[in-house]
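Here we start with a single chain on its own, the form predicted alone, put down as structure tokens.
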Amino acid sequence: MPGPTLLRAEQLRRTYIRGESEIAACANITFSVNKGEFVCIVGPSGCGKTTMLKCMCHLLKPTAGKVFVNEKEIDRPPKEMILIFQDYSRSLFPWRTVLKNVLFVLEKKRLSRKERLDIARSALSAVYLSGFENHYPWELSGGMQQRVAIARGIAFNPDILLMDEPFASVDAQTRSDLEDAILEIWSKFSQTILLVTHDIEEAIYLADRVLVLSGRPSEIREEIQIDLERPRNQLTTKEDKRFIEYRHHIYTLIREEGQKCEIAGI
């Protein structure tokens, strides 16, 4: 069961200045994530999902509002959090082997060399990459590269793992495999995960809760508790009547928000 509140946003807002105009990407975003929860965020295209996620970890400074980690307000990227980007090819070091890419996040930790190696190899095993330690990223498929990025994230052992459309750049079969891998990791390592995706089915399949954003400037349009049994299965879960009802409801919400944006010319 989810524990106490780990991550909280209050009235989060981010605007950009273009010439003499101020453009709001997100406004009045308020929500929380409890320890051990898996929360997904969806919304219409261009609604500011990635901007909001970067504000949550202060890679972008919010224009207004506050973010709290363990009930402490943050004003810089917190050490308790790590963000896995969609563009995994840019986040990996091509001159370092798979093992050394994972070891990178452990270099500043007070651990012995053996402890670092044990943690890195355990993380790679969790994403089914044992045996590829001495390969370089460019020798791997896209899905395998993304698994290296995920392994690096779990090796760091953050309190909360943020993921920005981490499976968007891979084929459908690899995507399904990665979804199941991240669920296994979440369960095994008791992770807390906040994941942004444009894929409605993916959000329902992974999450305890789905937050649906409005069109830009985005707000939380609706929060949906996903009442589906775990462990989940790519066939039986997605054939469940409740899964189909969730998909219909969320699709309708996002379509309505997209149409509002079209009418408003956003």
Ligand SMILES: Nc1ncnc2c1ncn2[C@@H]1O[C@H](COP(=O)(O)OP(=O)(O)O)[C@@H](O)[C@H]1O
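Residue numbers count along the first chain shown, from 1. Under this definition, the rigid core comprises the largest set of C-alpha atoms superposing within 1.5 Å between the forms. All values derive from a computational prediction rather than experimental measurement. Compared with the form predicted in complex with this ligand:
With the core superposed, Glu22 shows a C-alpha displacement of at least 2 Å between these two forms.
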Given for the second form:
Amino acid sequence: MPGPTLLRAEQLRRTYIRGESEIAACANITFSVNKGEFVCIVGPSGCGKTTMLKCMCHLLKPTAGKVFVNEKEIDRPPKEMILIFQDYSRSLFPWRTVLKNVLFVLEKKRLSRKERLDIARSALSAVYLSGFENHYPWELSGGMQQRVAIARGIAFNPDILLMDEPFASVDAQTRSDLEDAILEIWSKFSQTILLVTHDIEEAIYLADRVLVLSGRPSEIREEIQIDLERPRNQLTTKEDKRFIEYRHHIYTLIREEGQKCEIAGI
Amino acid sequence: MKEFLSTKAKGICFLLFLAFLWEIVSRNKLISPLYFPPISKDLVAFYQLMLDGTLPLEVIRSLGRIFGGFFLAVVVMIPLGILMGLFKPIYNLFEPLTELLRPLPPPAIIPVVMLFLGIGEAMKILVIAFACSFPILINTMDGVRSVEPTLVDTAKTFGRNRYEVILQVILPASLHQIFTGWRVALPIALIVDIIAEMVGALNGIGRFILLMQRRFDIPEMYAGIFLVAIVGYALNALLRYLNRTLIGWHKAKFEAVI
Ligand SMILES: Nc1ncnc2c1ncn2[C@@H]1O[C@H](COP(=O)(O)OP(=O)(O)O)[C@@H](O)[C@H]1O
Ligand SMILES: [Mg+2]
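Following the display of the form predicted alone, present the structure of the form predicted in complex with this ligand.
Whole complex next, starting from this chain.
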């Protein structure tokens, strides 16, 4: 049951200037995310996904286009929406312990000290990091660091969580664990999540809806509703006939895009 | 730890050996004891001058100037370094000036400052501040520039405004580099202070050393030099202590990565 529209991007465009030439990273991106939805955007590496996400939350100024959160146009990083970065290890404050990294996001909220601690602790336990509160981020493995970044996101409890290839650089086992952890958090806290990935299976596995990006400059090429039961299961869901059909379809789309890029010499 | 102790003990033994050599060389008049009195005599002079309060008084005056100049430089140059590191127009405004002044050996400006300010405290504090300014400024600027942009973006996405980003991210992230500036600046402050006091001062440890030399009170002169060495050592210890307490994480991270 789709709720009201929470996030809407309208004709979003961003170009980078390199010397004389101008490179369009994303062009003409239009889509919306409803409350409670899990939307995945899938596109090949370098097609402008990170650029698009940073524009969505105004960490980069879009060259053109508008972003609406709760139907209000944004002109600064909105309070209702936060981004979990692709290079998570660089997004953790190395001078803060794990717990203090999570507390960082609560410091501006009107809460008592005890409430803050409770929220931070439960966010850490949601990503199975209890017991590591007093470690420093650089004392943890990559997958654990990524979970700290995710814990920070859920502790903040935004209306909408943007995630930039959150599992791209962890090993396969950690990856499926983290996918399931995210799904659990999503349903437990009725989150709204927009997740970007280059991995087709991951997108199908997680999402209610998958948006397929074209090659650079990226546009939304196609929108696919995913009708697979929840809760999803790493084995049975991925063996489902429909899953395989989705994968086939999206794979073909992306390959076509890749060939187009090659022909155009991009 | 055991190894550390034994190496440290070795170093101290070597030091004692050198002192012993000094004593022998001087007592046997291999070098004129007039200019190079036995270390025992120098140490006695040191002890007496410490006891009668002469040296402590001189050193307190010198330390006052050193820290006065140093903090003046910190207070002005850290904000300026942050601004230059963050904002291109401010960088462009100040960069040619700092590049021109930086290679100037600080003692060279003493005559000019003396013309305006005489030989009072203001002259020395200003010259010391000048000398400390560049290492502090340049390291602060570099530190700010090399802050990981993702950290800044993280703070922004979690609702921090510009000032909060500076205080809560830029400053702690560049603290170790800022600290490097301090570590370079503080010994320079000591050097420049001694020179400034030798050139023009009514008191202070630098003037004391020169005065004793002119009066031919040679053991007293060495006593003054010993004290300067001790001050230098103490300043270094202070920096090491601050380093541990302020940015212990940085060292630990570095060691963890290696
Ligand atoms: N700061 C930048 N300056 C110039 N070009 C950039 C910059 N950031 C990204 N790009 C270019 O924009 C394109 C899209 O990058 P990005 O958004 O990071 O893609 P993705 O996240 O999909 O891998 C790439 O071709 C990249 O080279
Ligand atoms: Mg990316």
